[in-house]
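Coming up is one lone chain in structure tokens, specifically the form predicted alone.
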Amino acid sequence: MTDSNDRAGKSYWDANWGQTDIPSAVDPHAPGLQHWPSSRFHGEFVRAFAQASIRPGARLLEIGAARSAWLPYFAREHGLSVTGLDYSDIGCAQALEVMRRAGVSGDMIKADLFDPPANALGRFDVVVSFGVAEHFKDTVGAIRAFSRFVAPGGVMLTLIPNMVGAIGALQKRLSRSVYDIHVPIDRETLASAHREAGLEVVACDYLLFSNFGVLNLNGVPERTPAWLVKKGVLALAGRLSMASWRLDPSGRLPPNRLTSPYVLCVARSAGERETDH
């Protein structure tokens, strides 16, 4: 991985992870409207794993797993053997702490995803990433690097923020520095990148109707007039999303290019997957 390809870089993530609290593990069954997106994600994962015949005991790798709140979820909800990969020392340490607090066993691989240990390649039945691929200028190259970890017949789930829609437009105005470390990628481009990387695309679409909670003010000096105004805008946008969830608890409002916060691609690698671990 080169600095010219990675729009964020290790120093960016180390600085951010050192300034934020360690998150709690995702619980899709937790009460409260703030957990509504997690419940929708849960439904997507249940569907994708069923289609790919992923069973308890299968091996999962999360790429970009610094301080991951999802690794405990995959272990508890799906019975998977979980491993994370990240190049941030502090991010790896925090991910292990999240798992410890959740009472979940798992491993972390501290490595550059473009230069991983050989024994990690072709090993995992499931490979997931949350907001990683869009930080690289070479989208196909990033997806190809992700796919090297997938075992024959395994499944890969790539989630990115929808920076071509309202989320991107608003993030650009709230914090241009955050926007600039992303490559805007739409549904068609993400699907094409997976195909060019040699994967079979099972599904690729926008996810959820709205969630302005993905926006952030990183890079904006705190306690300044601009920060206060933007924080108010962020709070209002978050309330609008929660209002849409309250009015549409079953998630029937259609995901779309303009308002959806995410794009999710589900793809399979070639070959037959081993089921006996």
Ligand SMILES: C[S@@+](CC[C@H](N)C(=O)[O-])C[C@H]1O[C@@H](n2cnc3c(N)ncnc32)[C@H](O)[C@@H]1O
Second form
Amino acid sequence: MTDSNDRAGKSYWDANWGQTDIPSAVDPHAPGLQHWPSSRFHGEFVRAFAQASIRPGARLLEIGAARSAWLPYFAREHGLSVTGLDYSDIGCAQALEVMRRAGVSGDMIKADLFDPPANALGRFDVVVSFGVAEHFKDTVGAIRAFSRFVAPGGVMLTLIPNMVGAIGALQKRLSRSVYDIHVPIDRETLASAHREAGLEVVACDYLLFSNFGVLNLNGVPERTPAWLVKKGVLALAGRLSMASWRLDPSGRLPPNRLTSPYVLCVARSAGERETDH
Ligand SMILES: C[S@@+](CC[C@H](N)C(=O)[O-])C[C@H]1O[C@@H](n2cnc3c(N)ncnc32)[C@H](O)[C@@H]1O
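Okay, that's the form predicted alone, but what's the structure of the form predicted in complex with the ligand?
Then the entire complex follows, led off by the chain already shown.
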């Protein structure tokens, strides 16, 4: 796998994580509108794990787990044994710190996902990734690389931002450099990439009606007139999403190609799972 496949690159992520605060672990039951997306994600995970008979003690790997707010969630809410993988040194250190602060034990593998240690392959009942697959020009190759970590009969959940819709159009105008490290992938392309990689697609769809909170201004010089205007647009867009959550707390507004912030694919690997947990 050559570097030209990786639209962002390790130095981009190292610099990025060096500038951001360490997040708190996800708590899907926390009160407040800002936690609404996490509670919807929680519903998706509960459903996918029930379908795949994932029980406490099962092994989960998060690919691209730098500073992950999700690893403690999977340990606390689902009783899973959690591991993260990332090639960013600082990102791995921050992920361990998030787990330490949450009182959760878990491992981090510092490795390139395309060249991982052999003992990580075929070992995990659940493999998740949040915003990783779309950073590679070869989508099928990336999904195939992710799938190598899944145990026979295990489940893989791939979440990407929906850059073919309004999120992509706005991100392009707010920060072209952020937009350019993404490959826009729609629902159909994500599903077919999983099939081409040899997985069985259980479900693949747009997720949530709105969340402009996924937009960011990385790469825009701060405190310039353009930055101030873009900050205002970002704040307004964020309020629009929050208004939609307030008006539609049970999430009846249909996820769709135009307004949805994410695409989520749930897929199974071939074979029978060993259920010793
Ligand atoms: C958008 S971030 C994922 C989100 C991040 N976990 C968070 O909480 O915001 C993508 C992550 O994938 C990692 N990554 C990208 N290419 C990789 C590779 N070839 N091997 C391992 N990690 C990689 C990056 O270091 C980065 O941390």
